[in-house]
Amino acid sequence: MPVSYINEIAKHAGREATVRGWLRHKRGGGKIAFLVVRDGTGDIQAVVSKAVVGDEAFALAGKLTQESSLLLTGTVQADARALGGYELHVSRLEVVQLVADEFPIQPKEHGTGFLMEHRHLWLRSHRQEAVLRIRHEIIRACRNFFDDRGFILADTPIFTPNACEGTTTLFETDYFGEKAYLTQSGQLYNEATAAAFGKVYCFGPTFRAEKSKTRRHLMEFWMVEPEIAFAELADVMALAEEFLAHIVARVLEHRREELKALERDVKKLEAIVPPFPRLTYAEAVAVLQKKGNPIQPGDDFGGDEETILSNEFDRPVIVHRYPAALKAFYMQNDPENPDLALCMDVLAPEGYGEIIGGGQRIHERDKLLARLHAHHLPEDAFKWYLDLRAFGSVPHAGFGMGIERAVAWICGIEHVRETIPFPRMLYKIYP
């Protein structure tokens, strides 16, 4: 008999099929049963009928429990009113595992503490089947873009001997006698293949120390990070405008069902087209004010203003030109005022914050030596990355978007726990 995945069924119309999966629910009584199965890739309502089963699998059926696994064969009807459009009306039915315990989660109200301390099972649940859908989906997107646009995948270290953002954020460890830390990002690696290929991007895990607690950190996130030699910011900018649009694009054409389950507001993702608003830092500044935010010219963006420039556009904004003190040693200045980077924040709209971040390297030695010396990083670490000017340098530029930002946005949840299959928080890396 053909195994069918469950959102394949309707392959099998009119004919017998076997489906392999766990109960979801079950309802019924007398002499016929309904169970709702589920294999992962969707769910199916299967007809059990004693007349047609015999005593004995009927009554295994009555004493099926929720995650039971089960296989189940019968034959594959269409029915507009059933769950997917297709019953399976059973002749057989063998159990795999009985499930002798009451399942944890409940359909009833449970805390977030308790979820998460049952995160593991907690994922079989249809929210959270349709966030980490969209998250795939998300990430198919990312790879599709930049490979179609002539892009290549140079996959970076995750032990690295020195800091890209800040060393207050390094997770240590040791390496064989000698200090290593978890990677923050891929960038400065990236630039040493972009001088390669010319046009790259790295996706992987990225590790950041912050002990913060709010609805937009984790310690341990996926970043996907593009490089381009021979780019200027403005460029990056607009990179990331069109890289954005396809993102949502992707999700609107391939995961409606998701987002319906997610009641998530599609209209809002179909207003995600070019161009996006742009202010520079200043303007930012002032929008802020004027909207009764303390913030004072030369002070950073935390949550609280990012929630509020977003919240004034119905699409991305990017920020650009941020005052060179606030970014990494790395970021070029503004050859029109040494004051500010060459860099670009792209905020995401619906309060969401910032999702993108990037910019403009320094590609002159000197220039980066003497940025190293200025932040107190020790250039023997850095003797590599100084060799990347000094051999062939050329103007270059590149961003890197959190994926778990940008699903916790594209899927409307709020805070991003729920963007990762195993979320590590602060002080929570269990399970």
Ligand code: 4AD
Second form
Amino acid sequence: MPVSYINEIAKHAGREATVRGWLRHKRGGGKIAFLVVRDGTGDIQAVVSKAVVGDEAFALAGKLTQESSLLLTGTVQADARALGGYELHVSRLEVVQLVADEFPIQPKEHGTGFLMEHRHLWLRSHRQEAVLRIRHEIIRACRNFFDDRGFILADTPIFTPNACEGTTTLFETDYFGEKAYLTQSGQLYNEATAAAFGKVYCFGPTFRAEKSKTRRHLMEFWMVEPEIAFAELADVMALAEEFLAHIVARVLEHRREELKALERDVKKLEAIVPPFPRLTYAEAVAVLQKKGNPIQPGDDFGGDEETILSNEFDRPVIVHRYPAALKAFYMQNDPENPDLALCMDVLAPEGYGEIIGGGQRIHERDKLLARLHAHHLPEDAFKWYLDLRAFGSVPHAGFGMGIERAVAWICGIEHVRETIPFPRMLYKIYP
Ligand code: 4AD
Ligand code: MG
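Can you now output the form predicted together with the ligand? The one shown was the form predicted alone.
Following is the full complex, with the preceding chain placed first.
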């Protein structure tokens, strides 16, 4: 009998096929039972009739418990009223495992703490499936975007001897007696590969030992980071804009059903088309002050400020030229005002806040060396990075987007903890 995934069941309409999956729930009794089965690609209702399968198999169907694994063979029948448009009229039922215990996650309200403790099982619920399918679509869209534009994927290391985004959020490890840190960003290595290939990106897990317990922070998150040689701030602002519009369009194209399952207002996503509004840091401060926020020029934006700014516009807003003092050591200065950095943050709308950070890097060796010293960073560990400024150094720029924040925004969900299969959060590492 041909085995079919549920999302391909239409191919077998009118004929027999076998579905392999897990029981979500069942109802009925007497002479007929209805089993709703999921296989990861979709759900289907299977109709088990005593007259067709016989007493023994029918009794077995009656004993099936939530999440029991099974093989169901039967005729695929189109039915406009059915879940997914098809029903399986079962002729043969085979149980792989009859679950003995009550499944911890029941169709009722559970607290988030409980659900997070059972994350390994929670993943099977409709909502989590929808979020993680959208995550996959976003990741695929990121890769396609850069691949189609001639970027080379050059992955960067996870163990690193030096900091990229400040020394306060490093996870330290013992690397055969030497100190090493889990990477905070692939950017510095991207700068080396960009000088080799012109246009590159890296895509991997990054780590921040940030004692932040907010809806936007994870200790381990995935970042996609493009880097381009012979590029300036304006180039990467334009690239980020095109990139975000592309990702949202791909999700709208391929994951409508999942967005619907999440009750996402797709009109808000359909509005994500260039051009995006652009504000300098100074303009953004003025907007915040007008809204009654106590921010003063020179202050960094926190979660509250980002929320206010990102609620101001119906599409992502690019804030550029922050005070250099607020930003990482590698940021190029604005030639028109050296106190400002040629950097940008992209804030997602609807209060989601920063999803992209990036900008132009210092390409002059002496200037970079002075900046390393000013930030008390060890020159030795950055010798290779300084070398890049000695051998054909050119203006270059790039950015990084945190996948989980992008997923939270596109899915319209409150907290990043549901955007990755197994989130790593402050003091929480189980399961
Ligand atoms: O703004 P960040 O720190 O920038 C960098 O790391 C640059 N080196 C990237 C580059 O230019 N190549 O981080 C970039 C993005 C943020 O905008 C955010 O989306 C995400 O990474 N991010 C986090 N996501 C979840 N949890 C955290 N703790 C995050 N910290 C940053
Ligand atoms: Mg940032």
